[in-house]
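Just one chain follows, in the form predicted on its own, and it is written as structure tokens.
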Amino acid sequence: MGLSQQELDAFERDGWVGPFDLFEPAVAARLLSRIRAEVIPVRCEIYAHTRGELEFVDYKRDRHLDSPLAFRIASAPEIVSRASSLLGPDVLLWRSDAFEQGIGDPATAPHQDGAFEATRRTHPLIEAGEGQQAVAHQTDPFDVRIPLSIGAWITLTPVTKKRGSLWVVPGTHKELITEVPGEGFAGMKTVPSRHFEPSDGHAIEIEAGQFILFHNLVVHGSYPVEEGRRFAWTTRYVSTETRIHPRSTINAQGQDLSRWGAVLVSGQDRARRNVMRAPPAISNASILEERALAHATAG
């Protein structure tokens, strides 16, 4: 189920690949209904003891660590096997986020994810491990042959330009674009030094239940929502050799990381370079019948 050679070539050329099918649209709609009702309204167990700068992340970030339902989505073989084609056999799931936008919400400004320094702009959240091939924003001269992180953008609603689809600028993953002061993404006070517009990129219009994979350096943003609402779950994967939160005790929003841990989703953790955590226990039931929260009773 990994990527074909044609898909690997497309990813190397463009910095993203897809879409791929994960759920039937009707299943995606039912999953979204459950997530909205049962997962997001409950404060995440991982960060419930701490307050960060952005309140929303308490509820939407890293729900794969306390929700069997979210973990089933994030660890789906359809995603992980393809991520393994890019990262190697040993893969960690280190982060997940939910993004919902409706009419009147601002479009996502174009940006590279880089090393996920995010709002605090202090230490990189992820760094190349010893012995790992060089990656663009860790060494000079730049080498982008191995992504530092692979993201899966999973839609649970139909996504079109009018419904706030992503747009990406193919090929921009081959360089680290310097940043300058400005109002950027997620509260960041920096923007790319080169100006990007949606017309510079490729709009990714996909059906509910599909996903794409993208390189952490590919420039991407979103269109404003003109109709309906769109909901996407973004999950992030790295090689086990990559160091995650290597010099930080808080995440980018200032939340305590003492309960956080990476989850092995493919292969073995031979490198042993990161804090690890067992995922929430999942059942043999269909994903539509999976528990929403780890501490909830079955049924």
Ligand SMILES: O=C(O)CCC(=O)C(=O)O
The other form holds:
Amino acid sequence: MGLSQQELDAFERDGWVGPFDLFEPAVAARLLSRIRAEVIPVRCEIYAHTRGELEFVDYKRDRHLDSPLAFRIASAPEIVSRASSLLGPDVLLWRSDAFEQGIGDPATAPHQDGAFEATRRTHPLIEAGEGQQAVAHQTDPFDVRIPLSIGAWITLTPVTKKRGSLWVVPGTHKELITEVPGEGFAGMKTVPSRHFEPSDGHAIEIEAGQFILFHNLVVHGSYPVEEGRRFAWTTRYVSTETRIHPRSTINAQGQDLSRWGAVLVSGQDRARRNVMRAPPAISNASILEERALAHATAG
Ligand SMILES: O=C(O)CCC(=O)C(=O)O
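Now show me the form predicted in complex with this ligand; what you just gave was the form predicted on its own.
Now the complete complex, all chains and molecules, led by this one.
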């Protein structure tokens, strides 16, 4: 599958590309009702022994590690083959997060994901591998051709401006914008030093079951929800050269990482730089029939 040359060019120019089809809207709606009923109410097994500083991370983060259903989505060839066009043949799934917003919820404040320092901002969560200049684009020499991380923003509800669509600011992935104190995304106490409005960006108005791929440096935010609820899921991929959580045993929201591991979703782990984990076992059943949880876990 992979990305066409035109799509690669668009990604290099804009820092995002899509939308692409993953599921029919009716399938996305059924998957969402199963995820809401069977996955989200249960704490993630990987973090059941530890608590994050933000409540959502305990229930929504890294469900690809304890939910066969979530892993089927995160490892879908439609996503992984395209991420591999950007990251190279050897790809790790390192993290996933779900973002559900309804009327009255704060919109996502504009931000770059950068190295995912997030609320603690003590150290980068992901770092370029040694000797990999292209991956090491976050400092000089600045090279955006191989991103430090690619996110797939997958929506399981239709999204429009009124329904909380993401907006991305094309071209902002070519610089690392300094940050200043402020009320930022997901509890962060910093915001970009340049002001961004939704009107600066491109609104990602897509159907349930579609996704986009975005660079870890592209500025993105969301419109406030005025109608319905929207549920989007971001699965994040890196090259096997990238070091994940190299300097800490907790993540940026305080969860203990002793049960966490990266999952190989394409190629081979030739670099052997990261803690790895086997994904939950998946079946041959249709995705709608896949098990929600690998093990029954108390909520
Ligand atoms: O869905 C959203 O509003 C936020 C998504 C986001 O910031 C991310 O996936 O990095």
